Structures are given as structure tokens and as C-alpha cells.
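Encoded as C-alpha cells, the following chain is the form predicted alone, with no partner shown.
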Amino acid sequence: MLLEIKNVHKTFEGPEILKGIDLNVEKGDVVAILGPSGSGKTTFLRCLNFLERADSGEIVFDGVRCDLHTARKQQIAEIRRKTAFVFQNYNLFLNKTVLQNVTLGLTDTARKVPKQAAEETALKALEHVGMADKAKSYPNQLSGGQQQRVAIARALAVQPEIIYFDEPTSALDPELIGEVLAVMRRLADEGMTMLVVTHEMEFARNVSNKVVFMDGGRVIESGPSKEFFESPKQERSREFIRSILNKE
């Protein structure tokens, strides 16, 4: 087991957003986290990477146990070295080139990779997502889809054991979504472990091997993607799928 997540709770000034989330992730899993807006999906993902501090809960990453509420800075740094996060809105530095954006995670105080080696690694990551020819460009010279591919290259460059994706296509125009999903599909084929908060049902149905359906801060149903879409066990899951199919 690569990652075990146990009993995650999170409250924001009143309402409880996460109400005891459990999840197991095997190496090579592509887990699609689905659910209506406000169900706690993004908060859950951010708690896993300590972008938000959970009120309680723990993870076991590669056999190493860590309390999500009381973890010390060193523990957090160790886990973050094994993970990467792709944000909804790219989070690129507009005053730095594409190459500089990708090398940042390698040359920082956590990894301290020498500049030349970092640039070589970054160029390989950019090539992997089809963006090597834009290495000297700045983010505002790129389309949204291109910026998100740079963000994925930045995640790949640190050679993570798992990548968290927070709605990676939701900020994109419809015609640009396909180029990002194609990169993610290729990563899945290559065995990259991914947790993906997404509204892209085609990706969840055909690329992910597991689905976690959340609503109201709880996991309503989880299991193999094929089973979830073809024979959901919970009525709330069936309602969600029907609403999605009606929109399609």
C-alpha cells in the first residue's frame, strides 16, 4: 500500500467540511474523486499535502505514519518530497520563464539540485508534456492548456511517488481540456499514481481505475470505476450519475 488515509476531519469556522474520510491508494492507482461542488473534495486533497491543516486524521505514506494535525515541519517536508500538486489555476510565476518555473522545485532548499542538473531534468519533463519548445516563454505568452501542461511538467520534474490534481481542467476553455487530459492519460498508462479531483466524467470512467464519490464531507461510495458507473450501490451515487448523464 502506497498511501493509507484514515479518519480525516476538517472544520472551517463552524461547519465541518470533512467528516471522517478514509482512503487507500495502491502504487499505480489513478483515483478519481467525484462529487458535487462543496462536498469537500478540494479541502481533502489540500489536507493530504498540508496546504490545509486537518483537525484530525492520519496518513501512512510508504509505511511511515504521520498525524495530519500535529505533523512537524520535518515530517511535512519529507512527505512533500514524495508528492506533487497540480492546481486548478496553474500557480505559475508570471515573471519567470517556463524553464525557470519547472526548475524551482528542484533548486529550492528542500532538494538543492545544482542549476545545470535541474535544467536538464526540467527540459526532460517539459518534453514529456510537449512543451520543451516553450522553455524560454513566459506564462502570459501561453494558452491555459499550455500553462497547465507546464504545471504538470513542474510536478513531474521532482519525480514524485504520487501527484495530486485539483480540478486541473476546470479553468480551461472546452477546446483546451483535451490536451491536458491527453497528458494525464499518458501518465496513467505509464503507471503514475494520481489522485484527481475532477468533473471530467469521461476521464473518471475510462482512465481512472478507482472512483471515490464524496458528498457532504463524507465518502458515499468508493470502488472500481467500471462498477461505480455501471452499477452504483448507493442511491445518492445513482442520483449523481443520472444528473451527469442528463447534462451530457
Contents of the next structure:
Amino acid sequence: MLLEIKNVHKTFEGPEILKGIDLNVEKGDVVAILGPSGSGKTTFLRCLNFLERADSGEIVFDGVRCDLHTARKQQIAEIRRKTAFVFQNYNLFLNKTVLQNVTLGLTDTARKVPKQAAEETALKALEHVGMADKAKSYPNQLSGGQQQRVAIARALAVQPEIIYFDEPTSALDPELIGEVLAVMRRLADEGMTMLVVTHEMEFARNVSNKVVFMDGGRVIESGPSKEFFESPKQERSREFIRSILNKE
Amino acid sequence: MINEKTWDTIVEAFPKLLDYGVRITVPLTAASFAFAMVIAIAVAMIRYANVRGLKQACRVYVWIIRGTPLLVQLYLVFYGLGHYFHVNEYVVAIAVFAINEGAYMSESLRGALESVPKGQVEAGYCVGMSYFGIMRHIVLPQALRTAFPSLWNSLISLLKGTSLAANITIIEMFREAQIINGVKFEPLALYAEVAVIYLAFCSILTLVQRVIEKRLNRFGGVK
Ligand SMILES: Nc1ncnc2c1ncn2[C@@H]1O[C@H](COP(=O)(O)OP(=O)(O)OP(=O)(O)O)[C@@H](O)[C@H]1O
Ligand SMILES: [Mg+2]
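So that was the form predicted alone. Now I'd like the form predicted in complex with the partner chain, please.
Next comes the full complex, and the chain you just saw is listed first.
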């Protein structure tokens, strides 16, 4: 087991947003996290990387236990070193070139990769997402799809054991979604472990091997993708799938 | 009104005024601005990062400086403190100018820091960067870019403000004009002349600003 997530709780102000989330991720898994808006998917993902501090819960990453509420700086750095995060709105460093966006995580972190080696790694990562020819561009000179591919290259370059994606295509114009999904599909084929919050049913059904369906801060149903789409067990899952299919 | 004597005074005064401008006014401005910049960055970062205790101190600093006249601050330090301690007029001038303008600059820089999207900070954490690494490479450069026009305004206002140093025995460009006037008694001509020289200095700064801004905007960069 690469990652065990146990009993994650989170409240901001007011009602509890995460009411005890459990999830197991094997190496090479592509897990699609589905659920209606406001069900806590983003919050869950952010808690795993300490962008939000969970009220309680723990993860076991590669056999190393870590409390999501009390983790210290050192532990957080340890976890972050093994993970990468791709945001809905890319969050590229706007004052840096595409290449610098990718190298910063190598040169200016505990990884301390020398500049030249970092640039080689970065270029490889950029090639992987088809963005090497834009290495010298600035983010604002790129389309949304291109920016998101650079963000994926930035995530790849640090050689994470798992990449978290929070709705990586939701901010994109429809005609740009395909290029990003294609990159993600390729990563999946290459065995990258991925935890993907998404509204792309095609991706959830055909690329991911597991689905987690969340609603109201709880996991309503989880299991192999095929099963989830062909024979959902919970009434709420069925409703959700129906509503999505109607929209499509 | 401009007879030959007046004209002679103007011509004679010009190199002297320019000399004091270049030797005193400009360095005074540059030194004050450099220190003001250091103060502004420190104060803005403390307030941005919400450092407990220090943050309140910074707020009080900005409140006091913005709420009192610069001339009074100069007098307070030079004549007030100078009454009890030995003070050097140049040190006082640079310190007071820097502390004064630094307060205004810290405010615009703080706003600019806040305006850098938080998502970039989070992305920095996620690739493993430290807080200071993120500030240094990501947030501060973008904030300086955003705040640039307003910081440059501060530079221009500092340049003009150095004329107040005449009040604490420093002979700079304006004081030199006063001194020449004491001999020639041509106040209109001489003060107009010194005004024109200030205007020229400020115009040069404005031109430089345009060049720098063009550079900053050349790449899609930060909008
Ligand atoms: N920083 C915050 N402070 C207060 N409330 C928050 C914060 N972040 C999220 N919430 C609340 O938590 C709930 C869950 O939000 P979250 O963004 O995790 O949902 P989501 O499943 O990702 O939704 P979507 O599909 O719209 O992205 C929402 O009601 C939201 O208002
Ligand atoms: Mg979300």
C-alpha cells in the first residue's frame, strides 16, 4: 500500500466539511474523486498536502505514519517531498519562465539539484507534456491548456510518488481540455499514481481504475471504476451518475 | 523685468546650483531612497506575514510617521535630540527621510504583496520551497513590479523633499539658492531657477520610469 488515509475530519467555521474520510491508494492507482459541488473534494485533497490543517486524521505514506493535525514542519516537508499538486487554476509562478517554473522545485528546495542538472530534468518533463518549445515563454503568453501542461511538468519534475490533481481541466475552455487529459492519460499508462478530483466522466470511467464518490463530507461509495459506473450500489451514486449523464 | 543684471545672476548661479544639486541633492535622495526601500520591504513583509508583536509595532510606526509633518520630524530629531546628543546633520537627514518615505512605501508594497495570488504561494510549498524562498523568488519580485510606479513616485517626492534639509544646516541645492539670493537679492529669478532645475531632475526620473516600465512589461510577465 502506497498511501493509507484514515478518518480525516475538517471544519472551517460552521458545519463539518469532512466527516471522516478513509481511502487506500496502491502504487499505480489512478483514483477519481467524484461528487457534487461543495462535497469537500478540494478540502480533502488540500488536507493531504497540508494546504489545510485537518482537525484530525492520519496518513500512512510508504509505511511512514503522519498525523494530519499535529504534523510538524519536518514531517510536512517529508510528505510534500514525495507528492506533487496540480491546481485547478494552474498557479504557475507568473514572474518566471516556463523552464524556471519547473526548475525552482529542484534547485531552491531541500533537493538542492545543481542548476544544469535541474534544467535537463525540467526539459525532459516539459518534453513529456509537449511544452519544451515554450521553455523560454512566460505563463501569461500561454493558453490555459498549455499552462496546465506546464504545471503538470512542474509536478513531474520533482519525481513524486503520487500527484494530486484538483479539477485540472475545470478552468479550461472546452477545446483545450483534450490536450490536458491526453497528458494525464499517458501518465496513467506509465504507472504514475494519481488522485484526481474531476468532473470528467470519460476520464473517471476509462482512465481511472478506482472511483471515490463523495457527498456531504463523506465517502458514499468507492470501488473499481467499472463497477461504480455499471452497477452503483448506493442510491445517491445512481442519482449522481444519472444527473451527469443527463448533462452530457 | 529680466534686465541684464538679473540675467547675469541667473547665468552665474546656474553652475553653482547644479553643482549642489548633483553633489548633495542627488546623493541625499539616493541614500534616503535605498534605506527607505530596505525599511519598506522589512515592514511590508512583517505585516504581510502577520508576525505577532512586530506587526503591531510596524502599524504604530506607519501611523506615527504618516500623521506628523516631515519638517516637524526633522526638527524633532535634529534640534530636539541634537539638544542632548551629538548628531550629524547628514545622518539625521538621511535617517529621517528614509524612515518617513519608508512608511509610505511600506504601505504600497504591502498592498502589492497582498495582490500576488495566494495560489502561487501554495504551489511553492507544494514543490517543497520554504517560506523565504517563496517570498524571495515569487512574491516579492511580483510585488515590487506591481508597486513600482508608486515606489518611483516616492523617489520623486524624496528628491523634492530633500530641500527641507536646508532647515537643518545642510547646504543643498535649495539652500544654495537662498545663499546666493542673500547676496544678489533676486528672489524671483533665483527661486524660479532652482524650481526649473528640480523640474528637470524629476523629468529625468519620469523618463527613466518609462524605460523601466517598458522593460517590465515586455514579457507577458505580470499583469
Ligand atoms: N477556506 C475555507 N473557509 C471556509 N469554508 C471553506 C473553505 N474552503 C472550503 N470551504 C467550504 O467547504 C465546503 C467544501 O468545499 P470544497 O471546495 O472542498 O468542495 P468541492 O467538493 O471541492 O466543491 P467543487 O466541486 O465546487 O470544487 C464548501 O461549503 C466551502 O464553502
Ligand atoms: Mg473543488
